[in-house]
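So this first bit is one chain, no partners, the form predicted on its own, shown in C-alpha cells.
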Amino acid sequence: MQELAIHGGKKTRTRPFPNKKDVGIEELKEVAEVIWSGQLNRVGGTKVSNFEKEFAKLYGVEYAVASTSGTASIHVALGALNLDPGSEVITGPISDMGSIIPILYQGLIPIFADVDPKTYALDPEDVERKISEKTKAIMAIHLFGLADKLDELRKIAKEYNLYLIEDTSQAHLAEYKDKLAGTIGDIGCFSLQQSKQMTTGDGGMTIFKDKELYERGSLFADKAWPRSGNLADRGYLFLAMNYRMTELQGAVGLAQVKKIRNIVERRRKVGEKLVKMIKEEVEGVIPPHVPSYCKHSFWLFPITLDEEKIKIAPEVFNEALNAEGIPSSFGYIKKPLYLYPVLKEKITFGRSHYPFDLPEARKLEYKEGDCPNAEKLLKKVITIPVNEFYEDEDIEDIIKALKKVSNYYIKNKLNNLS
C-alpha cells in the first residue's frame, strides 16, 4: 500500500494545477478601444450596452442589465420587484452571503428552505412548508454549476402567486431539461467575478423576460435616473442604487460572451470525465449527482465519502488529499448562512436589527436544525477546483490522488480513527 504524503510518502502531484482564465488578445482589443475613446463610463459609451444585448441574446431573452457584482445583480432583481418591507423571500442556506445581502438591504426577510441531499437544489416540499402570508418570492440557488427542481419550484410559485428568481452565479450555461439556467424563472442573476466560468473581474448581469420589470431594474441600477425620454427631466424617480458597470468591464464582457460556450464545454468535459473515472476507479468516493435531464457547468466539483467504506472524518480525508497536491477544500462555507452572526444574531444596521424588527415583519429566530440536509452536507462535502485548461494529465492526477487516499483509509486498520 502506498504511504500517504501526509504521513511522509511521495506526493501524487508536485506542480500547481492550471488556474488561469481564458482572457487574452480579444479582451485586450476591446479594452484598448475604450482607452483610446477616452469614454470609461457606460453613460455615453457603447461597450456595456452592447454587452447587455449580447448576453441577453446568449440566453434567448429580451432584456439584460449589467451591474457591478453578482450581489448587485440580485439586488437589481429585488429592486425591480419593488416588494414591501417585511416581505419574505424563500431561498437556500448554502451560498455566499452575497445571495442574502440584497434581501436584507431591500428590507426583506430571508427564509431558508432545505436542500436536496443529492443535487443541493432547493427542496420544493420544504419550500412549500415555509410559505407564509408574507412570502413574495422564491430564489433558487444553483450551486457549483447544477440547476435542478425548477419545474416543481415554478409550479409552487405559480400556485402561490410568487416570483421565481434564479441565482445563477455559479451556473453559467448550465441546463435543466434543455433550458438554460437563469431563463426558467421570472429573473436570472449572474456573477462575473474572477472565479466564475466567465468574468469581467467583478461584475453582474440580471436577465428579464418582462419589460416592466426590466425597465425598473435598469433604473434601479442607475439611481432611478432616466437618461432619456419623457421622464428624463424628473430624475431620481425612487430610491435606488448606483450599480453601473464601467466600459472597461463591459469591454472584457463583450469578448467573454463570445467565448463562454467553449469555456463551459471544456469545463463540462473535465467534470464529466472526473465523474466517470471516479465511478469506475475510485472506491468510497461519491462524485456529484447529475440527473439525466441536467447539464452541469462545473464551477466546482463536489464530492462526498461513502461512510460505510471510509470511516474517517471528511476533513481528515481532505487534509490527506491536500498533502497529495490536490487543492481541495472541506465544507465549502462550513455552516449554513443562517448560523452566521449577521443572521443568527441579526447584526445589521447600527443598534437596530433592521429589517427583522420592522413592525411588518414576522418574528423569527434562525437556529441549528432549520435545514437538516444542508447542515449535514456542509459537514461532508469536499470541493475540487475545475478549470477549462485542465488536461488529461491533470484529471489523471486528481484520480490517482483520490484512489491513493481512499484505498489507504478503506484498507488501513487505522481507518476508524478520525
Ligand SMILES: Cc1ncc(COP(=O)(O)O)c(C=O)c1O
Second form
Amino acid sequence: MQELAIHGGKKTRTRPFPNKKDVGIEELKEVAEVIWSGQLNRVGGTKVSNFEKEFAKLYGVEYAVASTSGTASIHVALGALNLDPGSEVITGPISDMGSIIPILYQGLIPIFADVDPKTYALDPEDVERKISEKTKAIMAIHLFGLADKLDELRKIAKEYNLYLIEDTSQAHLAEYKDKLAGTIGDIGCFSLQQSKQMTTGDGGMTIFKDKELYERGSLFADKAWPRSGNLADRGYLFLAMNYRMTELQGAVGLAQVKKIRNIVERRRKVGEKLVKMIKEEVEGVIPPHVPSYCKHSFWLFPITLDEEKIKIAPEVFNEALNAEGIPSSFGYIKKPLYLYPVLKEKITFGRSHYPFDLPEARKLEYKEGDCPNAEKLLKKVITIPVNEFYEDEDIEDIIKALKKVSNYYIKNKLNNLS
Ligand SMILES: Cc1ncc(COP(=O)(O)O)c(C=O)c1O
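Moving from the form predicted on its own to the form predicted in complex with the named molecule:
Expanding to the full complex; the earlier chain stays at the top.
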C-alpha cells in the first residue's frame, strides 16, 4: 500500500489546482467604457441598469435590483417586505453569517430549522414545527450549489401566508424540477463575491416577480430616494440603505452574465464527473446526493465518510487529503450559525440585545441541540473546491488522493489515530 503523504510518503499532487475566475478581455472592455465615460456611479450610468436587465432576463423574471454584496441582496429582500420588528424569519443554520445579519438589522428574529441530512436543504417538517404567530417569512439556503425541498416549502409558505425567500448565493443557475433556483420563491438573492460562480468582486442581486416588492426593494437599495419625479426633493420615503452597485462592478457583471451559463456548465461537468468516479471507484467516501430532479451548480463539492468503513475522524481524513495536495476543508463553518456570539450571546447593538429584547419579540435562546442534523453534518462534512478551469487531470488527481487516503484508513481500521 502507498505510504500516505501525511506519514512522509509521496504527495499525489504537487501543482496547485486552478483557482481562476473566467474574467478577461470582455470585462476589461466594459470597464474601460466606464472609465472613459467618467460616469462611475449608477445614477446617470447604464451599466448597472443593463446588468439588472440582463440578470432578470437570464432568470426569466421581470425585476432585479443590484447591490453591493450578497448580504445586501438579502437586506434588500427584507427591506422590500417591510415586516414589523419582532417578526420571525425561519432559515437554515449552515450558511455565511451574511444570511442572518440583514435579518437582525431589520429588527427581525432568525429562527433556525434543521437541514435535510441528504441534500442539506431546509427540512420542511422542521420548518412547519417552528412556525409561530410571529413567523412572516421562510428563507431557504441553497447550500454548496444545490436547491431542494422547494415544492414543500412553497406549500407551507402558501398555507401559512408566509413569504418564501431563496438565498441563492451559492447556487447560481442550479435547477430544481426544471426551474432555476432563485425563481421559485417570492424573492431570490445572490452573492457576486469573488468565490461565487459569477462575480463582480463583491456585489449582490435580488430578483423579484412582484412589481410592488421590486419597487420597494429598489428604493431600499438607494436611501428610498425615488429617481424619477422631483429629484431636488430627494424623497427619502422611509428608512433605507445605500447599497448602490457602482458602474465599475456593473460593467464586470454585464460581461459575467454572458458567461455564467458556460461557467456553470463547466463546473457541473467537473462536479458530475467527481460524483460518478467516487461512486464507482472510491470506497468509503460519500459524494453529494443530487436528486434526479435537481441540477447542482457546485460552488463547493461536499463529501462525507461512510462511518462503517472509515473509522478515522473526518478532520484527520481532511488533513491527509491536504497532505496529498488536495485543498479541501473540514466542516465548512465550524458550528451552526446560532452558536456564534451574535446569536448565542445576542451581541448586537451597544448594551442592548436588539432586536431580541424588543417587547414584541418572543423570548428565545439559541442552544446546542437546536438543529441536530446540521450539528452532525458540520462535524463530518469535508468540502473540495470546484473550479470551471479543472481539466480531467485535476479530477483524476482528486480521485487518486481520495482513493489513496480512504484505502489506507479502510485497511488500517485505525480508530481516530493518524
Ligand atoms: C449562502 C450565502 N448567503 C449569503 C452570503 C453573503 O454574501 P456576501 O459575502 O456577498 O455578502 C454568502 C457568502 O458567502 C453565502 O454563501
